[in-house]
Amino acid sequence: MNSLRKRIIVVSLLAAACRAGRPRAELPPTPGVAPSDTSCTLAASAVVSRDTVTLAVTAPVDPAHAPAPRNDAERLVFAQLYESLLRVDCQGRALPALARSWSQDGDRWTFALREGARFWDGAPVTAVDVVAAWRSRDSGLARVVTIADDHTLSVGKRAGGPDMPLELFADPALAVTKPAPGGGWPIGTGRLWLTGAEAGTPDLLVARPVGHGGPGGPGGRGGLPVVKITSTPPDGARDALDGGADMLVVDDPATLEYAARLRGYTDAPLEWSRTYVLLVPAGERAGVGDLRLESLREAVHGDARPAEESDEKGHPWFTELARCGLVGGRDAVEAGARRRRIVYNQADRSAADLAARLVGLGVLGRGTAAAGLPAAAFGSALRAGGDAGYVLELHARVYDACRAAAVELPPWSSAGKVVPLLDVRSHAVLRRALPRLWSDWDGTLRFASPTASP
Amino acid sequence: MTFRARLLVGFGAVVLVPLVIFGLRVRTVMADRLTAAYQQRVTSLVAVIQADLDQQSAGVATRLAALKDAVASDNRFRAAVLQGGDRSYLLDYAGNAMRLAGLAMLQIQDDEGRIVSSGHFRNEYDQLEPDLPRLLAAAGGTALVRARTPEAPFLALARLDSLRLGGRRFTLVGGIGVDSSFLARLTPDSELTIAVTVPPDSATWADPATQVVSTLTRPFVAEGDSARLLAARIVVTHSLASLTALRRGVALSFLVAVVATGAIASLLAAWLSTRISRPLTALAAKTAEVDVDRLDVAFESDRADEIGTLTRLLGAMTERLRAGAARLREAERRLAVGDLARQVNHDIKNGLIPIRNVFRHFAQAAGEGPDRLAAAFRERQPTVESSISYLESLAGNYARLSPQPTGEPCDVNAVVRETVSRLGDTGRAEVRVELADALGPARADPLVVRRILENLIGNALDSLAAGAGRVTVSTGPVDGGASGSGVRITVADTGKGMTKEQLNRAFDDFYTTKPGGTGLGLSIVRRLVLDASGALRVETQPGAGSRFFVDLPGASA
């Protein structure tokens, strides 16, 4: 009878281990940084609480936008209201986000959501809300993700597509927000929500910790401050501080210089976010000539370094792009039809400091001239590849270079030269005393709650 | 051309080709005129240019001058340039002073020509340019220079001024654009221009036909290569298109002045021609009703200028007409009764001669004794009441005056016999007879067509030389046709013919070669022959003699 009472037990057991099927893979635990590892924090060293912070920005914030940033003021925005799978910081790891941990299995990656993740006005975030959220600006990712549970995806490798590195992840682009109704910011899941700006003030808007006193319960999360962010024309950033903003990103050398002479502000330089590069189609009759990129630095008027962002093997990521598959995108105009200019984009100022340069140094020959075009102009002659040279800002993509070729050049550079300029970075005017701020790997600061680790 | 239309061409010839003439003239004149006016403008433009670049040069200087101190007294430049601190103070120095100062270019540059600040292309620091000082020294200090930018070159009058620092000469090159507002500043009238042309577009098209030019030159720093002085040209022009419009005007005010005087001045000719006109074309009409039997036109006007004479000579030249029309009718009246009495003057004598024959041989006859009297008077009585019935035929017809031909079936051979026979003696002239036979009848009177033999054989006999020579009567059909065709009528003589003036005028009243003929004899032929609807026709040769075909109807035609 025993024996029988074990059989059965055993067979029931086994009955039981069939009908559960796989088990549910195990994610690895969190990856963290020690509460102490200050490397990439910013402002107090002790911990301080502020009930209101306010922060200048010196360019148009623009809510259809969101989340992908597409200037330095949405890049700062964005990032306290929007969140992606992951975050990057200044040192390149991989932090979490909206994920609390995440595994890889080949070409696969698995992310399980944030236990409790909400979007501002309560409701749960799911990994379907996860793939709708891509589906609207990166339809290729959304086909290659797979639903695992509620808060389980997993994203495989597309068809002849690059490899995808963790990282990919944490690209604002890719946050997870949904459409407000009636039009507006979109929802996210960030620690502060904003719903618009404030009445009579259209030049403010103010970032509300969530649940305080809004969505997503009383009480708000973390002890975050409320935001007050204020937009200020370029020339108008002194004239912020003198007002009381408590923080003001800027790459101005009059604004740094007066901030200096301020009682009370510091100078955070952040992480070099940008690099300029020189792109000249395949066959430009004249060549590049003498560079002398160390004379390059004093051509701008910011914060800037000779380029020497460099991949695993030494060189400029951006410079390897025969490794990315991009090939075959010849520009179409014979080097003889091109014009003899280095444009750039009128509105970048140190694009058009770096042309001037070019210029002056006479490298793509003398009588080439430098021409500033509007921004759309500037895309469309770029795509066109009809002069002799363009100056061109590229973000620091750290996650996936190829992809951010792919986003950034046009297909006929991998034929022509890309020439690495400057790297260039702003700095951070931060009002002695505010909330810790994390710093990711783009520069981008976030603010952090007194008590959460970065 | 009628004399209407002379009249309104020359009435418009005479009123419009003075007045092209003195638009014309006009024309020439006022364009001579403003274009020297603007001549004046343009070189008064000119001198004008001249003295304001020399005072924008001055003021150039001015500032340059005002700079230098600046740039002396200036630690931070000093310790920049000198030292190779805050070199971002250095290269934006340049750019700052420049747009204080209110300049368009801004160059230092040190000992070596090395440009260590630039205001108009700030990052062109530490490129090597010394020969635009030295050729600026070489112009005198001033000059129009090609500044670079970065986007692209603009012309500048540039100025030179040099200063030391900490033992190192530094020169500054600052200077104002040259540009299209510079220039439009000069000169406030729209029609003047100002362009300015450098090597090597030296060349500026001007068509003197559309502006007057004028020109001045200034130095020009050509940097490159093989860097120099050259000359550039100020180009005033004084574009013509409001003296042509003006022209355009002027020739349109005189094309309606001359429209609008040629269409008074055809109405005026027009009315004035048709006034003149009028009466010269009712006396052509007038004239046009005048003929010989329409000479009661009656010529009348009161007016007192040549048409009135006109007419009034018409008139008087038709009054003169009318008196000789009326004589010429008298004068034919009485030759038509003189011929008349010819004619029968000679149609009697015709009668008359055989029976003065007849007495003749009676005479002779009784010289010969009684017997040959009664016997001639019964050979000849026949003749003699012939003659006398042809008498009593003739008066009668006379009675009735033109009497009409009787038409009836004529026997022409006999009537041919019988005119032969009553000849009596010719002399030496032979007649001969030549019949044909089975001749048909003809259709006319026998007394008309023994009228036109006695005439055509008399008329033969005169025509033989001395009375000899041969005359011969035939008779036959005519052009040998079919029976009822006609007969015709043949006198041929062997006498002296007739020219061809002669024979022109044989058939005229009253022409004659012979002395003593009445000239009526071929003339009374023609129309009776013409009356019996016959035809006349002569063959003559002069000395080779005449042959007369008279050819008439046949009975039965």
Second form
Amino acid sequence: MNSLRKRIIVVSLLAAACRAGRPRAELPPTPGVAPSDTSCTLAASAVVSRDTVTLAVTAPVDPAHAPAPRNDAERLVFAQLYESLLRVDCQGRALPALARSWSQDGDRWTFALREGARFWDGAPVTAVDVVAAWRSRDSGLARVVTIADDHTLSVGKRAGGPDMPLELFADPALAVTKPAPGGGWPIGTGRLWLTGAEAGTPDLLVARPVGHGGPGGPGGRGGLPVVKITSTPPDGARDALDGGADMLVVDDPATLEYAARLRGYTDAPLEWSRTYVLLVPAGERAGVGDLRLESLREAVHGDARPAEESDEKGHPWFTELARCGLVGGRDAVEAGARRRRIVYNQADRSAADLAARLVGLGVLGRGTAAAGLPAAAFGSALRAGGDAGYVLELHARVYDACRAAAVELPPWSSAGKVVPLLDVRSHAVLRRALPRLWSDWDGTLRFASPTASP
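Could you output the structure for the form predicted alone, given that the previous block was the form predicted together with its partner chain?
Chain only, nothing else included.
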């Protein structure tokens, strides 16, 4: 067995170790992971310190969405910039982030903020800042916070709501930020700071270690590299590798085959972090009971498997949303008035393949056609609910199902049916000898310094 194959097998085993289920219900109040624990690390070879690392992303990164990502590119970029109180690693362990410790008393969680925690501009982070950040994204949560002092806050149960699991506080939507003067990128507390694109290169974002040529005082934090983020269209992924990108997250088999022929790169399979579903409005009869998901796997390109059930009740998060209050009365379109088509985003090749196969199998009856729409038109059609069905891709693991549903699904969805079809995953094409990457429970990758623990 040659050395390249050995390295690929090692990386694959590390990635496989991270395919854990939902975070455990009982989590230790003051967790810690030994620096030697590598169960959630992803590295192409020996971990080294690098001055600069270039990430290539194949989807837009919009500062207006920060810190809550809307796509995988934003998930990767925002994770380097922003912090929630906690993070949950691939094993389901809660780890300190902006909070250094926590405890539970009945239905209340109490958090102590990290000593010396500061925003990128050097201002100290207080409990008041945490509440202010939450108020703009989850006002119900902000209303049940009690501030004990500048560095301590407790969070109770929402009125009429269920108990809040600890992992909720790792939700990227609850990252602590404040508005930047003049707009632009929100100011965060992460170890890398970003203010926008590099001068003269609008497609290149540059994130620098806090204190490295920017806010926060002299010297960079923890040996982190300067991270350059370059945006490339999906069909330009090969060009990104030819241009010297150090890391590319991609699911296209042709690009992965091309990368395998390049010297100095290796291929690491990531989490099964996304699920394709068929979304059917209420009143539509979907013949999905006898649908063989294995036959759908053969219809798509890339890594796919029949969708697995994911929560503690044996159901994916997006199939039980009645408690989220998404339904605002009856459906927007009567069943008899809907167009007989299964709609998908025409830029998504796997969605197109799935829609065609579902039509061929007669899942929504005879006379149904597959229809691809541009991204904006697809979004409008999905919100309107005027079609017989929709094929779309959802995140498989979320920290707050209701918040995720509000972003990823139309309001009428809880009155209809969401049928899981296939789980899919991407691969990280990595240049050898990069700084260590940590994998979180939801598939997020984060850079760490060469000597840091998770």
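Note that the coordinates shown come from a computational prediction; the quantities given were computed from them, not determined experimentally. Numbering follows the first chain given and starts at 1.
Chemist: Which of the following, Pro411, Ala94, His151, Arg425, is found at a hinge in the chain, given the rigid-part motion between the two forms?
Modeler: Looking at Pro411, Ala94, His151, Arg425, only one falls at a hinge: Arg425.
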